[in-house]
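First, one chain by itself: the form predicted on its own, in structure tokens.
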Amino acid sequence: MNIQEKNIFVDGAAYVNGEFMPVAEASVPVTDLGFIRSDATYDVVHVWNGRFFRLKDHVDRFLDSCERLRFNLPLSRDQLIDMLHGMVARTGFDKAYVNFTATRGRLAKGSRNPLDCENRVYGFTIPFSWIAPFEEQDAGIAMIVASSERTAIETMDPTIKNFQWGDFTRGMIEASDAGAKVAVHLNHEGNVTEGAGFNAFMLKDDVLWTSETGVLMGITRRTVLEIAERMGVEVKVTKVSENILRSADEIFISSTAGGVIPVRSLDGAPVGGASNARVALDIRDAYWKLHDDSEYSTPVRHDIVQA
């Protein structure tokens, strides 16, 4: 890669319609149903110390979502992975946030049938993006319980990662107004679901609780469950009542955008007692150590970009 090429990707790289370009130059056609109807799915994988974390799992989830939406992608699995490596390699980023998106695309002329569309793939990578940076995590972040319910699973399957964030956006604004970092949503039964870009965990009486349904099956969530099992922590993946949330000894969230993040307060009230986020921080430490494990991480292929 020559210096001139490297410089044009200094703020990030994007992939649109088969071409790589600086992220600031990327755009989506205004008639793409992904834009005008949110008919799309996406995934986010991060790069840490020059290695993708759980790349295969993210790609598997993305392709499964595409199949369930009946997308016929213009890229094969191998071409998709090459695209992800190609974006990061062009930037030279050692730590990166990598988004890849499939949309329904544009309707064929004279058609209203979504299955007549030519589906599209987009991607972009920018410097690593945090829900909360490390310097905030040790002290924990503030959370609220959103007043808006999570969209019902009968309306939108949350296991297909999607852009229908109306409920999440309301919660994020509500959290901002309350001086909090994040909002967690309950469902119509009053059980805990998830928040904008994260899964939630509650530790109560040495048992770790997390929601079974109404949530995205997060890759970081999966990693937390694996770590907890190795640590010998009892885990319950089931319906989680608001009472468990409010009486928890510890609360933490999991996300590709930041890993494992302790919560210090809920609706302004301190969380927990003597444990002081002990389990959350132990899981967080184990999570970041896995980023150097070849079973979990994949080196960015810089040789994919020709000099």
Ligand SMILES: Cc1ncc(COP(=O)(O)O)c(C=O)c1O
Second form
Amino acid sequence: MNIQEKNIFVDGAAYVNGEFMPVAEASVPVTDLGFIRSDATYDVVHVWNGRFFRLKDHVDRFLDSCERLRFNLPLSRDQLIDMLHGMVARTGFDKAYVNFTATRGRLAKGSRNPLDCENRVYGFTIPFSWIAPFEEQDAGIAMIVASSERTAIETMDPTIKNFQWGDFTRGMIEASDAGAKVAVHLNHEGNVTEGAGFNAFMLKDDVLWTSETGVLMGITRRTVLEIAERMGVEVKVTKVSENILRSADEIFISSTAGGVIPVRSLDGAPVGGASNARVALDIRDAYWKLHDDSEYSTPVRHDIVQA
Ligand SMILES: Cc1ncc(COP(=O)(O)O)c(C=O)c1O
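What does the same protein look like in the form predicted together with this ligand, given that the last one was the form predicted on its own?
Entire complex below, previous chain first.
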């Protein structure tokens, strides 16, 4: 690839049904049901120091979601992985946010049957994007409990990564109005679920709690659970009441967009006290160390764009 070609990807690269292009040039047909009906699934993996983190797990989750939505993708698993390498290699980014999305696509003429569509695949990569950067993580971020409940799991399966962000968007605006960084949503029973792009963890009396249902099975969440087990922290993956949230010694969130992020305050009140995010920060450090481990990370194949 020559320098001129590389420069067009300076802000990011995208992939739309078979073609790579600069991220600003990528678009979606207005009749794609992904756009007009949120009939889509997506995944986000990151690249850190030139390596994808848990790429196989992200691809597995994405393909499983596609199968459950009864999508027939125009790309095989290997072609999808090549596409992800191809986007990042074009940008040369060392640290990147990499989105891949499948949509239902356009309805066949005269049909209302979602199964009559040609499903589509999109992707884009931009420089790594944080819910909160390292500098803010040490002090911890401010969280509120959103006034909007998370959509019921009987209505929408949260284990399929989805575009149902109406509740999250309301929460994000509420958080912004309150001067907070994030909002966590309860479900209709008052139990903790998740927030816009993250899972939530609570440490209380040395036990780490996270919600078992009503949430995306986050890849960062999985990594946190593995690390906690190795550290000998007792974990409860179960229903988490609002009371556990409000009386926690530590709260933190987990996301591909920023890793493990301690929470300093909840609805304006300080979280915990003595422990001072001790466990959260230990888990965070262990999480970033795994990014060099070849069991967890895969180097970007830059040679994929040489041909
Ligand atoms: C609703 C929701 N929950 C949790 C997460 C965290 O998942 P992961 O750790 O795989 O990024 C995300 C990621 O975007 C999300 O959208």
